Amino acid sequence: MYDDLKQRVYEANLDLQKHGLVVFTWGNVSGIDRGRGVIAIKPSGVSYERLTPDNMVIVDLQGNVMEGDLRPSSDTPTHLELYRGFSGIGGVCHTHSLYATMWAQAQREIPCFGTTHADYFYGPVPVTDTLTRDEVTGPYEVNTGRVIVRRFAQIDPLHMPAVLVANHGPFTWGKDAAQSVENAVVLEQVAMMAYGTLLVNGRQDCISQALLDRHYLRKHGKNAYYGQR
């Protein structure tokens, strides 16, 4: 019934391993079918070598399992909060990739120093507030999603398809599951580049607004001209 969605989410999850973003089972990708009100997501704790399209888990937007014999990822409630909070997204990716996670653990946004960053993320990649004790001891995964959505109160999630959850790690999203993984790959690269930039010059200024606008908008603006029509 959901074979196409499960296949696409399965392939996106395998891409995490292909691009070196995960160790063991430290990551998950989901994709949504908004017309049917369901998401497909990786099962909890299953190694990538054992994944198949059939064991992707289908849940509705309230978290009820609609199809599948395995438990969905423990991060499913976070994914659901993002789908509910960001109506324009179609896929969500969570990893503990090395450099992006270092920035998250340091509770520092990733500055935009250059055009590689600006091609994908319109400004510094934000970091959330730390979760309160009550948020941690309560419905933790739900509250992780809520702290992300709260951080984006004044940010367009389509212009900034990434966030660092303080003390935790990165989440990315996109038009579908595959693009959420692409953004995770790029995020890891710009996190590494920013780290290296500060090692070379600890006083480096961020990119100018003019250059940020030029690079981001030539790919994503209403008059974008990068790539083929």
Contents of the next structure:
Number of protein chains: 4
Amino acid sequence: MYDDLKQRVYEANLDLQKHGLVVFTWGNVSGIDRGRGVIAIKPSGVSYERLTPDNMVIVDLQGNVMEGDLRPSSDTPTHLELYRGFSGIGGVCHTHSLYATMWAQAQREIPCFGTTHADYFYGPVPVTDTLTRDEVTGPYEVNTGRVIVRRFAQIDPLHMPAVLVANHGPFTWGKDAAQSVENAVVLEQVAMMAYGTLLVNGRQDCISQALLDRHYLRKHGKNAYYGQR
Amino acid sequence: MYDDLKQRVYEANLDLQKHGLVVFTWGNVSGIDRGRGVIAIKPSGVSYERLTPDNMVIVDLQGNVMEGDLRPSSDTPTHLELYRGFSGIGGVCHTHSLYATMWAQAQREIPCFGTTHADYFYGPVPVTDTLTRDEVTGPYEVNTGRVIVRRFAQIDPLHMPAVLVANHGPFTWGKDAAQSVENAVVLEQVAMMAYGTLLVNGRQDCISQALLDRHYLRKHGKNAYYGQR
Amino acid sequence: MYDDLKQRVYEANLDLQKHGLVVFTWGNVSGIDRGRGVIAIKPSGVSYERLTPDNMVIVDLQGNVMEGDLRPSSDTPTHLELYRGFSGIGGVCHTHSLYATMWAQAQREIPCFGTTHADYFYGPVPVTDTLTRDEVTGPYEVNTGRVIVRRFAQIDPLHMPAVLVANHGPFTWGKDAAQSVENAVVLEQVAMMAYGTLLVNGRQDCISQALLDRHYLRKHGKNAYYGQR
Amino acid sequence: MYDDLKQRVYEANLDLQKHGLVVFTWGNVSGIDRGRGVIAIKPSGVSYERLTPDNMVIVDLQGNVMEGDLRPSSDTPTHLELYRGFSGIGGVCHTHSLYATMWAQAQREIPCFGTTHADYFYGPVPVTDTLTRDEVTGPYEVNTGRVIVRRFAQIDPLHMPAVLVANHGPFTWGKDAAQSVENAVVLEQVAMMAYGTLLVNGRQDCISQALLDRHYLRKHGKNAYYGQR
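Okay, that's the form predicted alone, but what's the structure of the form predicted together with a further copy of the same chain?
Every component of the complex follows; first up is the chain already shown.
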């Protein structure tokens, strides 16, 4: 019944590993079928070698397992908050990729230092607030989602498909599961380049708004002219 | 007679290489059978290509070779001290992995900067004292074990399955040989992330106790809810 | 009709990926046939897996597609400016390789810190001016080429086959497409070595003119004595 | 006639590439037959894919080609100076490996920060003087060898089988070609660890003489007890 969704989410999870962004079982991708009100997500703590399209877990938007014998990723409540808060997204990805996590741990947004960044992320990649003690001891994974959505009060998540959760690591999203993974790969590259830029020149400024506009809009929106049409 | 133990220790040694943590023969893993009072350990200076389950060396807790034609790892006395000092552990792993070794050489504990760390290590990863001249010129490998055990006087090794030996490199342990290797892999990731975090923000603080508790206890202990049950 | 040119440009594009300089479709190589007044270049946004010699795009020097069903790389106008401005070159390569991009983002030329650099680049690798607002909002890709050519007013592009476009990344060139890729590979190595040199010794000076001459001229020009003749 | 020497030197050159220490043709290994007064060395500028045991070049100690159709490595005169200056060595290796080259370019010796270093190199890895203008414009490759030998006036090359040529990169040596490559691999690891150690703790001291003695002598000399006997 959810075969197509499960297949695509399965492939996106494998892509994550193929791109070298995960160690062991650290990382999870989900995709949503908004018509039916369900998501497919990676099971918790299952190694990539044992993943099959069939063991993806189908969960409704209240977090109830609708299909599947395994427990869904422990980060499922965070994914659900993102789908609730960001109505335009179709896939969510979470990793502990090295360089993005360094910035998340350092609690610094990633400045837009160049066009690689501007091609995908329309401004600095934001970092969330630290969760309060109550947020940590309460429903932690739900609150992780909430702190992200709160951070986007003034930011359009469709133009900034990534966030750094303070003390933790990145979440990325996109129109579907595959694109959320693509954005995770790009975020890691951008995080690495920004890291080195900072070490070479500690006072480097962001690029100009004009250059940011040019690159972002070259790839996104109705006047895009990159790629094949 | 010790076939099962030797097989598992052999596989753990190969895993170490598979994860890219060793160059040449630098690295060794052991496992203990506490009932019979023996450990199996990698032979000294034998390349990973020539390892077989059969050439793992069986040593009793006094360091006598019980089975095997090869000499055991020169670090065997250190492993034995750890098994003696930490009664709850079943496997020990030693590497010179790059980033963990950098911290060991810099004689700085690895601060808990994020949840990747908190998922596995309950607090900063400690660094031992420098060995004294007498400890170095005496039974060096035994003393290396003792300086580790001494460092854990106030720390529960079951909640902190890793240490940095000053001027040397990491030792990790776990319930068995395989888990000691898993912890070595995680330690290297955590060391790398902490290194970058420090370079991005030299004054970064540790995460809160609440967040450390949340993540560590999410994966360990009776209320754990990560993975499949 | 352009089969040979397309084949060579195709192979150069694959080499770029083989050397690990590209993620997704970030990177493009072209080659020119000056006799016929055309270049072959990678199509825009097509994955390396789907590239064939046949889908290389043939474009004349005014940017008109002469052969091919796909749109050429969006960076084509930059390539054309370089072929126009640097009459001695036969191939152009653009990447967002990590370390070269760090320097481009940091807007610092790469100093000649050693003989690896001197073997290929006769002096510091220059960085362009930042494009003005008008240059960015106008014909951006053409202007990117112009800002490069302008930077070489006093530099011989045949002895300095690389540039860092400020806020963006490297362009390299050579006698043909293959050599432009070779120079991109070397530039990335040189950028990485210079990065580390700077971190180890922030006040490191360039090498002497005598050593630069010796190494560069050992490999280039009529008295070269490196390699087979 | 020199088949055995050529075979071993060929394998050592391939090992160099297998360990990821060379890009393109940057790197060369030689081995000496002191009885016959010849060395075998890699031909100049020939790609690793085209190397065969047969195209290794046999050169006498005055630099005359005795066997082989190709020109020997342009660094041959440096190798010959080392064989002349260091009578106990049997193989020489030269690379531009990334981290060792960073230190060479930064003109800083690599301090002995840990036991990985002490296992192979008995003290800090020295850096040569910068070559004078006359040394550069004169017989450059010969002078490179001389500046190395001069640096070892007070150092035993058998206990310090590596040097950093200022502004250039590392040379390593050993009892034969294979061991010179092993030392090149270790040097790169040690250079990387020392680099990170310095960034984590800019004021880190060398290890104690006692620890250096213990580790170096554990592996070398008549009381060694590492490995199989």
